[in-house]
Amino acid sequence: MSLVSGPGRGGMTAIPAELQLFVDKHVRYIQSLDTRKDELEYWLTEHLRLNGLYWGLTALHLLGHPDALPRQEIIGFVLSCLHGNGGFGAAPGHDAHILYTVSGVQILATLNAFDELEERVKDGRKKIGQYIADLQDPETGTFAGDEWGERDTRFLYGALNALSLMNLLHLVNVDKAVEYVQSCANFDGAYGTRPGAESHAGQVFTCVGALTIAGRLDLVDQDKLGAWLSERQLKNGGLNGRPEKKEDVCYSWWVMSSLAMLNKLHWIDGKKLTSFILQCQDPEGGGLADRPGDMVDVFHTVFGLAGLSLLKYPGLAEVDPV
């Protein structure tokens, strides 16, 4: 799949010195995250451990430091989260769920580690693929998050994402999944978590991403959705997830990636958004927050950096919007 234009390909104006990207600080911040086991916050976020590892690893790749975390230790941890049924938990001992399974697959793909998966787990790729396939509802085409049956377009997108990375899309009914996504479209051109649910930029990303993987972007009302997405930009340059909400740096990814898939990145004021994202940095400790002055975390760090990558910020690796 072709990527949108990446860093260093024009369009970026000079940035004031006080608004430069603190690359080394962000690398050290991510490297430090697994060393803070004496902090309560570390244990309170155990349910996000595998997701957090994916976010941190992706941020390091975007920053041009893909080897800043030890590869073999990462692979070992990821496989320690794998259940016999092919699903991944958030951490060793946690129940399997599609969201953690997607992160596990994405990490293995990022590290080109599928061969090592097969060496350590017989038919590992096939087991993971079957776990995901078994979560699809054969009648509606949507996917449950786990054995308990909650359904959400996030899970559908995640399923198609992970299966496509493993070349196993044939295990599921893609056409039925596409039908379900279309049933979640609203009058404003955007999408919700399920049919009739409120439009939300995060769900727009999952639905547009799923349709892109399925090769069915032709079903999207692209001008209407592009207009809705462009209206997410506020006066300070930041983006929100739905009308009347505050700006949040993570929507630099959810909104911009959707616009990138629609070839409408130019419908956002990139200079103002770049300035907003850079103001969300901690210039001393590294990391990015949801908005200027707040506490940083790895979630907002990766999605802020991914937004900057879509904006062709100098020195960042190119990100695939899908």
Given for the second form:
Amino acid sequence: MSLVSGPGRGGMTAIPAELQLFVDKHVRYIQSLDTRKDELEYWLTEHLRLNGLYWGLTALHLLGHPDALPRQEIIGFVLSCLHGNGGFGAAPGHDAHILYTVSGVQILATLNAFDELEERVKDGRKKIGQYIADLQDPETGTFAGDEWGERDTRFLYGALNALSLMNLLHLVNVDKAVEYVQSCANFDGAYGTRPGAESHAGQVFTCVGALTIAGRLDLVDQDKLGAWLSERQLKNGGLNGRPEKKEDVCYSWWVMSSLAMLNKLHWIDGKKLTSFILQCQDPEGGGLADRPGDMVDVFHTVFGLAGLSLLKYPGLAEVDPV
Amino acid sequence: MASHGVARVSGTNPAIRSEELRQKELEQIAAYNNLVDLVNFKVADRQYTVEVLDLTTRLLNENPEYYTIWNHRRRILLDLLLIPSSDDRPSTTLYRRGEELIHDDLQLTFALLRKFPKCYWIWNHRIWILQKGELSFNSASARKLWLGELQLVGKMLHLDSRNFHAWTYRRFVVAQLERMQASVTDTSLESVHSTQSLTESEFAYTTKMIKTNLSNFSAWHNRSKLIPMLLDERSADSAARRELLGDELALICTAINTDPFDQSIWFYHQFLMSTLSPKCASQNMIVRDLSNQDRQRYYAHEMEYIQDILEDETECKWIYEALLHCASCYLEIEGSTQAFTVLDMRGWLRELKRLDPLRRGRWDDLGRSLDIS
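Right, the form predicted alone is done, so what does the form predicted together with its partner chain look like?
All chains and molecules follow, beginning with the one already shown.
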């Protein structure tokens, strides 16, 4: 199954004044992604299959079409990516890594399929939990991505997210992880990929998300971080990820979900952001792009839609910011 | 990965591809998949040879995001690096020396980073191969290896001065060099006096980057991280610390004057202000023996200076925000003889709301929290 890539077009034709969301087009776009096997891009993005499936499935849930992809087929594919050590690879034959393990767990949780997991893989949940837990560095509290040891706050958030979805948070040292997140905080109230690294909206999402899961939002300098996040909005309504950078639809999620966790969604102009996101749609082929007029992909599609959901766009399912 | 900034080009849509283009793409797909299958088969078969290593090179050149292939490459290299080099081996192609293997991987990752400067896996692999290299080199060559990395990352930052992968890599390389120097001085008396830390030169590097482009928030950020280390290493006394704070304030004021609409500059200004606060953690303070009178003097001086700029730049929201911020810091200090009035603050807030309607909700909250709405 692939839902990662595929050409399309965002916002080249005139958007009607009432700022319409092309729900049916987006559903069909996502359904079409696994049928593009005659495109090189399909094969070049195999390392993102499981992520892509999670993004597509989540987008369909937000659009109110949770059954638009075949459930049994998805579960079968997800389990075909599971290794004996409890980790998931991006696709069958790809090595296990936490990035795909998190997507695998998220898909199973979305489909309510943990029982099927247990039926097909004895002690599946426990094995996956243990794989994740073993990636924690007992000294610093952070997490490696896989056996090769690269560390990043993305992995730390992913670990806590997946473990909490499986009710297995007790397998890791949450206090140590929290300590590590704190060590990634900068003077602007925001967070980077590791101690010393520059603040980045994506990393803010992972760190604030991790602290929310751990119940430690009290550690966040909420006014300072809220101010930094609100300054991500540019004149055209779009959001960027760092000071003096260009806007991009995916930050509609990283920035907005963080603001939502801090109860500060009203610190930016929701109407302008809504209109920016809608302009990034491809009104013919479906899907959303990073900016108006660019190629669409499922990554920007789901994060744009999730942003719209936080903005309470009518008809979209409600999303949990964590 | 997801496409960023790629404009839609007509002709890539499968529905309107010509039959000829379609055939060509199908051939490309077949060739690519053959290569993938070949590499996966040979690695599963544990054929850890130079030939298979070269196949992974070909594949990674086509698709550097394919992380499993990087892992395969490491498996092969770990095996090849175990084979001792020996001149009487029959084939030098089979038993290339470890140094050559490491050199090849440095070349491969450098070429790929030039094309894909934001690909995590390439940066990771480069660190991995350097760490392997360090083990097989003597300490002088190993040091040379890491020094070369400092040059490489300088080039990468020259191409894109905001690449956060490159900045992270730079801090990592600096840490490696400092670690190596520390271990050298442990054993050799001669080098005791050599500089162990690169903090001074890295601080100078941020100055250079900022002077090239004031908007380089990555450089400002790094500067904020270097200052506490710099002061410690200089064993700076109170006077030296005050001097540094004065220099930083002067630098940022010039920057504000040059472009008051640039937010990187104002964030750095906020950083300097935050080190004045009694709530600032002592390891982050620039001056550690500030009296409340000192603090008020600094705040008042900043406000006076910023108000001067206001005369030419009435439409810059950052000025009003900074004034309100300084004013609220000032008010937190006991026993103030006020340099401004509540009426001033209300006026600044009104201007903020006028100039920055996007963040109206934030300014409303600020007015309430300062009790001036």
